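Only one chain is shown below, in structure tokens, and it's the form predicted on its own.
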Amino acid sequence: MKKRIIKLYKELIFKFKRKINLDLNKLDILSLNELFNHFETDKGSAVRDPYSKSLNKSHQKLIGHGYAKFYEFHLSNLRNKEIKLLEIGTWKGASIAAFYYYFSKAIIFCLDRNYKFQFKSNRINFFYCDTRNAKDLKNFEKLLINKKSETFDIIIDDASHIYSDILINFKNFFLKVKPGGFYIIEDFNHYKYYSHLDDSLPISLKIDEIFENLKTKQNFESNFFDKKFQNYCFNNILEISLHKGIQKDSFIAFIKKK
């Protein structure tokens, strides 16, 4: 009860929340990158980092994956296209902000634990979203049959980046991307950076080994992806593109469906 009054209070300050109308701010930048460095997302090249408690900024370090190339490599031909995307993981929403104004047609829905999301638009869904939580799934799919956005063009894995949490939701949201469409995973493998990312069993595959398996056909033991799943990606991912970008830790997956 106490946690269900806590959410509840939440969700009322959240909704209340002065947030950044991006329907009335116009912006002249064309390169995904300089949207994500100008909305200070580490998918860019050069931000400052976002986790610093230090108030000079100047004294933070420069981080960023240095993603933009691929998703311009992969997603470029969208950029004009009426299409629907989500994203997983949103935290205070820059990276939503960059999306909104490279994909200038899309309408965009976005999952997060958490209420820091900070921007509002006419074509940004907001949605409070604990993937691990069957409830908090169902009252997701019950917004998306109201939207009638059951399925999306492109969907972004940003979340945890914990070796669970990326198979759980590749199994629950693969389904949703429209043929043609992608499921992109970003930082795949921090886990095996970050102790605290990996709960993984010593008999479990690497993800990269996951990929591998996937792209070949060859079914393999798993304590999340069943035969049944298994048999579904060999018969609709068309294929799966990895990238590495800038920090040692930055690797994104570009997994296409048929």
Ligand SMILES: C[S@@+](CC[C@H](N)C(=O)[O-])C[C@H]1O[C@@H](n2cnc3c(N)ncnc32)[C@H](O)[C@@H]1O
Given for the second form:
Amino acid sequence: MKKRIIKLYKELIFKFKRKINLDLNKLDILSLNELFNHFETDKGSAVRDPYSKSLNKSHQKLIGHGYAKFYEFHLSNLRNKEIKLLEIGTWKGASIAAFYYYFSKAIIFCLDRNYKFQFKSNRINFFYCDTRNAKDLKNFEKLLINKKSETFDIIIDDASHIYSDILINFKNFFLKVKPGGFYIIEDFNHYKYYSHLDDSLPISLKIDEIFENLKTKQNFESNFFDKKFQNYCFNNILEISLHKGIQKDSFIAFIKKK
Ligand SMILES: C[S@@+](CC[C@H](N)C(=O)[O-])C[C@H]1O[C@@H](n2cnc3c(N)ncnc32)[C@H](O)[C@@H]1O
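Would you generate the structure of this protein in the form predicted together with this ligand, following the form predicted on its own above?
Below is the entire complex, every chain and molecule, led by the chain shown above.
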């Protein structure tokens, strides 16, 4: 009961929070990397640590994965098309704002388990959802049905980067990618660098090994992907492209659906 009241209270505060209306702000930035850097998402190449608590910019580490060139390589043909995009994990919304300007006609959906999101637009739909919570996922499904948006051209997982979350999100959301669309997993190797993200078991396959099995259509033992889902992947994945970004831990996967 207490949890429900806190959630309702947070929802209410979020509803009335002042947000930046992107529909009123024209921007003449053309490249996706400039947009990423401008809005300060670590998808860009030159971004001060957006998660740093220090107020002094010069004390903040220069980070940035440099993922824009991979996004442009795979997705630039969708730039001016009427696509639907979903990002899992928005934080304050920096990447969503960048995608809003890059994909000029996209209808954007995004979700997070916190209410830090700062933007609004007629083309952006933000939802509260913790992807580990079955009830939240069900509510999210209902909202998508109401909005007649059950499938997407692009789905991006930039949420917790925890080993199990990456696999659970893929199992839940890959089905929602349209034929010819992409499921993108950012920072899929982070769990190898940061032990708090690694909840794999000693016998678990590494994520890149799972990608390899999906590519070569070989069934494997997994607590997350049953045989039925593995076969769905074998029949529906056209291509898996793995790219290395700027930092030692920058890895991104583009999984293209047939
Ligand atoms: C790396 S940040 C997202 C950054 C954003 N995509 C950008 O580029 O500006 C990760 C976000 O994922 C959210 N997150 C982590 N686990 C989640 C979960 N289980 N469900 C929903 N959101 C989650 C966190 O609250 C956080 O805001």
